[in-house]
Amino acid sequence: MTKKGRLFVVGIGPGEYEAMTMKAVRTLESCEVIVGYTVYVELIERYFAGRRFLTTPMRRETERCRLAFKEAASGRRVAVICSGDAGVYGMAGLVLELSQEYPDVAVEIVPGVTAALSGAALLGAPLMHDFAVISLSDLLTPWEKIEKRLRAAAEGDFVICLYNPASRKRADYLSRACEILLEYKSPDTVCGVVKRIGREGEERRIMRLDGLDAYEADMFTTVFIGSSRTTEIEGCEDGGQERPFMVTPRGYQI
């Protein structure tokens, strides 16, 4: 059966245009309509003039995807955008689930750079060995299950990357996670935080696990908790300014 329209689910990366993949840029340039959460559309709309932008606020994900499908079903090329990667806490899964209701629309997933990777690059190389990514948001996952995952990852000595560590309604969730992790990890475990990656007000810090609970995180923060091998290395960046790097050795050196 010939499809009438095409719907792309595009990961736009952390926020800055330069961090988007070439495929993501070319896909959005080829689309007539771009649909997304209001904040994400505001990040990219100036780079894709001439497109029609449709937005919905947070927690209206299903409505947003159905809106995109209806546009695509009329024969248009449409993109649903997500921050980071579309398949990592993004819209790819929901779009594919809903695609059964729109057999005339072809769907393609276009990957992007998720916060675990863009944040790690700002901190140094914290993910050089095995790591786990866990969201602290209990909007769709019960806290009991999140706690079980935290314990399993800590007991396995994984580097742990935390998404959605705090919000106005979940102000103490990072502190609660730290309390659990300290049952398995040393207080001196090297940790890092990055906030507003690739956007105005970008921030990065390296600290220890016993001080992480006091950090004022929000929904735009990504947290990295090292393994027992993760270390802090002094270095310098372009311009000669000294700053520490968070590194988890892969084991190449003897």
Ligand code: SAH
Contents of the next structure:
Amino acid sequence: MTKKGRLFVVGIGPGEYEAMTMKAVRTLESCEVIVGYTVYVELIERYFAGRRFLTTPMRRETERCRLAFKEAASGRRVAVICSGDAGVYGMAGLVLELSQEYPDVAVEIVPGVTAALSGAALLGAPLMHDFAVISLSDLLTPWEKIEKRLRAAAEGDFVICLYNPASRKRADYLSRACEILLEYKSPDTVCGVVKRIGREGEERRIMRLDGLDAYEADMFTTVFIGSSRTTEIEGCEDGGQERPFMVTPRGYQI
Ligand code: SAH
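Okay, that was the form predicted alone. Show me the form predicted in complex with ligand SAH next.
The complete assembly is shown below, putting the previous chain first.
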């Protein structure tokens, strides 16, 4: 049976047009309909004039995906957009699960630059060695499990990258995580935070683990906690990107 509709799940990167992959741009240009959470549609709308944009509020993920499938099932080329990469706390999994109900729609996943990577570049090179990515959101994962993963990552001396460190309802989650990490890691551990990468109000800070709990993280913040090897490097004073740099040495002799 030939598939009728096409549904693309597209990661649009952190926010700025330049940080989208060429494949993501070309895919969106080829689509008639683009479906997404209101904030992300607002970020890219102006670059894709003439497409029909359909938005749903946050927490309406299943509804959003079904809307996209219905559009695609009637023969259109449709894209569902996610920030960063759609396969990292995004909607790629949900779309593929739902795809079983829509056998006439062919699904394709288009990767994007996830916040761990765009954030790492802003900070320097914190992810040069093994790292663990943990989301502090307990909407879909019990907090006990999150805590267990934090402990395991700290025990393994991974660099830890935290997504969803806080929201209005979960203001103290980052300090709860810091408390746990401090049981295993030195208070001097080099940490970095990035806020609103590629968007208005972009911010980056480097600090120590014992100061991290005082940082006011929000839902557009990604947090990096160094391994025992991670250091701070001053860099060249003149021009270039903001300093100092957060660096986890790969181990090369210099
Ligand atoms: N699919 C996204 C992640 C969605 S979960 C990705 O791959 O990047 C939402 C979390 O991602 C936020 O709480 C934050 O931790 C991180 N995030 C997404 N976009 C960001 C940005 N522009 N700046 C900083 N953090 C961001």
